[in-house]
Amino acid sequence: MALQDFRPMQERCSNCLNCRWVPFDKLKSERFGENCPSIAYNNFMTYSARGRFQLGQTILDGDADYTETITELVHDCMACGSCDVTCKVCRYNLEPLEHNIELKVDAVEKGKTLPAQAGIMAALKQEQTMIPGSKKAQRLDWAKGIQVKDLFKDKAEVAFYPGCKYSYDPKLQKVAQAALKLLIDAGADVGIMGNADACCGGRALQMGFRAEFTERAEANIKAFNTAGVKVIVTPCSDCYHALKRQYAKLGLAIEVLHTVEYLERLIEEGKLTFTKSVNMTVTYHDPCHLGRLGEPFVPWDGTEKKIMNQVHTWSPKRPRYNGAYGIYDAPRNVLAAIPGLRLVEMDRIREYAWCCGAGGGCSQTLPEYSAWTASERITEANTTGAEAMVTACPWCEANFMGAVDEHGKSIQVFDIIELVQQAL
């Protein structure tokens, strides 16, 4: 879609702002009350879901340009989709993440960017990965010396596809490196992508970067294809959207799932059981896109209709996208078999969760922002009296180290898969 074919839902949003705060029926504190990061920080109503629809229809008229600060305005959203399932709670025809990243994929396409965006995507065309400084010939470093098989070698009914953060980043790489070790203790039939594992290019999209995201993703596409993969496993909450919605609108027909779909599977099965306790009360932070955006994609090929020219309907039925049916049990169920382990939840959680600050490439572009988004969640976490907080993203967890809540205080934070280890 451009631009141009969101112009009736740009007109038709009635104002309700309901995209900028929980349900009401799902609100537990007006403290954390707030659900939209960018209109939180910015105070401001163009930041919303309901501005950027005015935005985008005022830029379609021709009585606005992406000036500095409507460029940066539009790159402003995190792309984390709480406005979307907090706006299909009353309305069924608007698609405010839909519209926000098409916002700035008609900004991306006029040379309308931010400064840091240029280091990232010339990252992703030179050595294909979006965390610039990484090199593609130390992409499998974190790999070394476990007895894993190379897909192009050796064939394998799973992928393990750990992703960028996870490869790269040096405090990160222990968990790829156990989340591997887990499956192959458990006895499946695993292997990794070797020299055609890359970037799966969906921050990129993300960012607005459209026709990069899906040059990367035709191409692993392909690779995954090669290989002959029946499932691919991955602990990136942000390659698991990628490969999971985006890649399926391409043609990708491969099962993908997180790897706490596949822990919780080994447990339910008897594969994996723990055999110490982990004495630690822990919250748990719902991953953007493993959560609301982690639902699967449902093709649909129809047409827009109106009865009596003013009720909006789709014939047939339209998929309805409203974060409901995300990625919430199988990490809970998973922390519920660890023994000694208690969860305690914050206020905002599974499809009404706040985001970690790291979406829409926000943590690389717009680092006191992204840094501000990460200090709210630390002060919701703390809030709940836990010692420390759990998350299944490699993004978030790396955007909570080092943040702080409005106290100065910090928290410990987890990746599920480490706990899962310590349990062992």
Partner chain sequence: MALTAEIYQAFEDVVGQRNISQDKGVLESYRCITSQSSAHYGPFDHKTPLPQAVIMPGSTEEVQKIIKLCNKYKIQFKASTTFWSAMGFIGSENAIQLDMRRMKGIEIDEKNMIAVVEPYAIGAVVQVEAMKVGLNCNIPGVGCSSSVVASTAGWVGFGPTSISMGVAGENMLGAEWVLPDGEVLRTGSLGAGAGWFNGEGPGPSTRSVLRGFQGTTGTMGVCTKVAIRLHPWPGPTCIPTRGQTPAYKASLPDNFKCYTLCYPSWEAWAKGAAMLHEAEIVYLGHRQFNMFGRDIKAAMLRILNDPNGQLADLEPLLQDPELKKQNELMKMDIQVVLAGMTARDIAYKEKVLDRILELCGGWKSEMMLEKDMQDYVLLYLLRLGHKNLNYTLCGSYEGNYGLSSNVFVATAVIEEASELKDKWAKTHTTIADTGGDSDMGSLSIIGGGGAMGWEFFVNFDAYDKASIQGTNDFIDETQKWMTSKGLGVDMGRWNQDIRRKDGLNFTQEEHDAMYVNAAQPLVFAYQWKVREAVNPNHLGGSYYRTLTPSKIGLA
The other form holds:
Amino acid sequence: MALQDFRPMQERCSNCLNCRWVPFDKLKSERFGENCPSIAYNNFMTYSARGRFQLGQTILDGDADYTETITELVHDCMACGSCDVTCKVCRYNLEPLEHNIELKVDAVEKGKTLPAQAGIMAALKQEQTMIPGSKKAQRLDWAKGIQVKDLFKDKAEVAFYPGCKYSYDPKLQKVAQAALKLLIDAGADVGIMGNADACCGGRALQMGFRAEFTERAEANIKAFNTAGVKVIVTPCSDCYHALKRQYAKLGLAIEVLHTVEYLERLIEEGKLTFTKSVNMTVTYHDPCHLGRLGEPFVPWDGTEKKIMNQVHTWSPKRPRYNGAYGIYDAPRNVLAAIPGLRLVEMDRIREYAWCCGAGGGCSQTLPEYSAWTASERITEANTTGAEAMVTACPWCEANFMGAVDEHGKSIQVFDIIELVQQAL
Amino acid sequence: MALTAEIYQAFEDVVGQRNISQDKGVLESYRCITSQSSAHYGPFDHKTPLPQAVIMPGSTEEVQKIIKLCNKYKIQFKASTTFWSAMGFIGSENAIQLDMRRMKGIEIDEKNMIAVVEPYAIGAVVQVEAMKVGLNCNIPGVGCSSSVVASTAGWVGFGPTSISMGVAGENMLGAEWVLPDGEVLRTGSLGAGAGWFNGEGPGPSTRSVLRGFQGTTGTMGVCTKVAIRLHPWPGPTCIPTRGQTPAYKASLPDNFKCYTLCYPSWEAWAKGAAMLHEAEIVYLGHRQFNMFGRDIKAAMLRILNDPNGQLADLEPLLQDPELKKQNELMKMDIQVVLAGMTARDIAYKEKVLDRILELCGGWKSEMMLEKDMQDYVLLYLLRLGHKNLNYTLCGSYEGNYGLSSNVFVATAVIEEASELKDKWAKTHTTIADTGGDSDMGSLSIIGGGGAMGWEFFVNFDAYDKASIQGTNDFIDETQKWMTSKGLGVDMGRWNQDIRRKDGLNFTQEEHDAMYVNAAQPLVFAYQWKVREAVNPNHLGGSYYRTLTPSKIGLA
Amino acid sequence: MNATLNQLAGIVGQAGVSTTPESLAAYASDSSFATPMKPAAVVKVQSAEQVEALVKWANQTQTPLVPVSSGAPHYKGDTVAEMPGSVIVDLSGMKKILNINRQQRMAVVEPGVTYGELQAALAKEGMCLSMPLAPRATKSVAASVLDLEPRLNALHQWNYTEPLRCTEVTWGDGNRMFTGEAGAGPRDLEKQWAAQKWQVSPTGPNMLDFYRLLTASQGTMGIVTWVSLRCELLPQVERTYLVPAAKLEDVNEFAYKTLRVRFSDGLFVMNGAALASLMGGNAEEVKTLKAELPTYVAVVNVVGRELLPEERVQAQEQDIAEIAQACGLQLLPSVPGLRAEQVRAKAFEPSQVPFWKETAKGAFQDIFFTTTLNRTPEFIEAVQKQAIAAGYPVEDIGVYIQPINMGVGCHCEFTLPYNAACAKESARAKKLFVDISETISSMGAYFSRPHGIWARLQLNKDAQSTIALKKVKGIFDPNGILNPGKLSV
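Let's see the other form, the form predicted in complex with the partner chain, since the form predicted alone is already up.
Now the complete complex, all chains and molecules, led by this one.
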């Protein structure tokens, strides 16, 4: 697809501007009613999905250029998909998220990028990670001391794929370690990718660097296939989305599970039982790429079709990604199984959760805006009275750690794996 | 023409750098593409003019300063918030657009059932905040995503709950208004420092200048705060919901009932509607899902109520004999919600409803009694959350055979209007062919009943130029038919006299030529005088209809 | 002068013009403290055409006109001219009920039609009009609704102006038009009716709410020659209850809760003195009743109209009784000395002659304004304090609190009865009236219908509203010939 292929969609957007809000049926308060960090922070309508549809038309028509403002605006989308869910409450033929990303791709192809993106993409190219400063040679340092198979030396059913953030971030490496140990202790036949372990490239796609993403995806798919695993387990939601939805489009046929899904299975099968009580009230933050963007890819080969003169549809019926089948219950079920733990929900949850602020590469490219987005979420979490916020994505965790709410108050942040570990 | 650096700087000094833009890409997104929303004068495949800047004020004081600058430099302005439909957009190439998004405050006086809201407080957020204290607000047909201030001060504002809550203008209490000359008028009790509860007076109401049958669509300054009357909400503090997106459903207690009432004829339908007006039992009344078209509404409801449903399911669903039967049974229908304040109250209301159906030979649709369907419809109607439901079918629509009228008059020729549309759809491929009658509208457009407001949805594809033009042609055809019936101006043409086909304002000469022949041209001559008095630099645009008094011999 | 009279006679006919001392004296003053001013002539008009001609003539001759629709006695000073040489335009002879439409629940009436006349005509069609509290027998329905007199049933008020809908008006500049929905069609009622237009919607007809310029305007903007009115179905079952209370806060709470759930068809609160005045046939009875009645009483009416009337009344009376109980009060059919049905018979009907407020002491002065229910106790306290300081018997002050506009606001009214024959009492009442008005104005009482001195008190608080009003007045009555001096504009 190229931007001009989105022309029908751009012109079929009806300017209802529901894309600024959580689905209205789920609205619980004025304070936490907006869904799109980009327009919530910047305010101009252009920052909404509708505005981007209109901007796209303008760019195709040659009526506006990628000025500094517009370039930043295009890259300011967190690719969180919240607009996509709301739009699809009633529309069946618009894909705002795909369009937002396509705008980024168009900008990137025209050399219109943000200053910080150059370093990130250089790191991806040179060190196979999107965390500048990190070295390929140190990628597996997090796993030192853990007896685990190297999938390029030994065969195993399960590949544990922690992703860049868990691999390199010293504050988060313990989560990857804990997750892997949990799998091993539960008897899983698990290994890691050894020298072939590299960035999934998902965030490159979120930033509009499609060619770079595709290059990484193809290399990784080849590696997974070579390893011959049946299941890939990842604790990172960004990786999960990349592997499950985007890689599948490029031919990955291996089952992809997030750690929370795997843990849920272990609990259901009685392979994981808790012995300790975790007396804490927590709230759960649904990572965008695990929740609403965590739906699996479904292959489709069809064509557009108009029925009843002007009703636009597809033949055969086209798969629809609207967040209905994201991973929402698995993490909640795991939390519910932990003795003593109490879950209280925020206003914006599940398919209409507010983004942590790290999406679309924004935590690296637009840090002030990203920190504000995180602060909004922490304000929301603190409103629930929870003692801690739990999530299932390193990018979310990193963005929440150290962030404070609108009153300057922080909250403890845990990966769900850490709480599981505490209860064992 | 672009603003000079000096003028731009003057505006920037008011709102700060972050809240003003003249970037072309940003400005372009503040142009209305009139085929993409129901503009009531097209549809056309063009845009409204490009603003010279977009400015986002954060307070009444900032609005005031901006308007004073506009007067100083003779720049037109228009404030909008949720930017639905062309009326919120400027009509001149020498104009700026105010985006009121930063002003979104809500204050609720629970005791006296009043909410004071700023422009970006949309219907949905006012409703959720009101429900927390057992109250609710009238959400007009435009849907809960639109600004309450815009509906209350800027446009007509009737909707499903108007039968029990009144139309937006009826709910308007005190208002804070920056007039086109930059002075701030506070109406009624507010101006006297006595609170927001009364927007009338003292003596003659100056609010008469700020809205009539409809609001002044942003042509008479900027309403920065308005108080609205709230209404009882005998439900939980937050509507409990269930179901997967997009088929969310309400899980409300038994004092809420949602029915689709069906009648054997339009005579019976009209009689039933009049009895519902008189009986005062209905919390909400709207003919809603017929908007998709008489032939497909049952199938559409099945799709909407299924998380996996899609428009591609329409064709197979239309073959389902049981669904066909259900569809036929609700040919002449209307959705109503009863809300019991107590157990006795709901029991009484149910009895009266049954009695009305008995007297009119009506029935409740069986399909719509299914629990999930009832709860889907209940949630939809209470929140009116899916404004884009209007666009579900084809992406765009315009209303034809739209009027606000006596129910008996409107229904008498509805079948004729239906045949007109059906015939057009069969002979032209430019509009959706879904069975002629696609009427939707409110049980009442005035508190307590007395008149109905409705329109047929003409669904078309805004990506298809022929579809846009064909829809426009069809609205013209409808207008010819309505004129021949003495039914006045079609809702689809309500705005044709206030914005030109090229998206620009009409000139005074053009307006004079139109209104000199009005049934009572004095109306427009007085509006001219009021504009001259309140908006001497004509900064509001031609949505404010005026006739030069000398054209009818007045001084 | 003779030339003037001849011109007037040319418009309304010789019989329509009167300059006899008696007729001029009848309009020179009223029962309020307004300064008397003898008019130059009294003109009885019979049609809109005559009114239009008269206003055009007044513009040419710069003659002030004072429109009057109700019959005497008048109590608010608005019918007393403030300019010498004024001509009274007496519309009380325009008594036609132009239309009653059961299907649309609408009536169209001329300004001379009184409540008694209209209700009788409506009853024949199975309808009635919402009532203000026991209006005097001569009260014009049109004048009453145009002056926004509060209605007993707040729940049928979809806005503050109900049941007023459309009007025919001759503005101060002499131009005549229809307002509201009626303004969108031909200026001919017959033609509109033939087209099934029944003057239902009051707003507009376009961007401007013309009718709102006429409400509470005391005849300063235009002269109205018909009004359309939203009617109600005639009750088949009607029951009334009393809720006595020692504290106003309690009865207010009851009113809030009852209106909040949209129960009752008429609900208002009176203190013992006001209720005694309403119910007592003479001064002695008023005195006796006042001694017996509770401090405050809420009067609650419940009706059943066409469908299942008894069921409606039964359901509501049980629910309302429970609300009363939750407020620590009781819903009763009677209190010592008074049955609720008797109250209904007086409150919901035009007053007998003399007007009920005159029963206690012969004369009275009202002070009324709008506020919210929760603020009424503080106003009462202030009024009582002021009365005590003035040596006025506090127990004589009538208090009438009428929720309006679905309970969002309320009309709060104090009645000061006095003996007009006693100069000292009159002077004390007059001073107290002024003092109370000023005090409560400073406390935030909103004189939305600013009669007499209230206009000054009100408009002084709000320069922008005054400027806006003056601009509007300048458009619709550019020569200032309509009731000049009123409203200070």
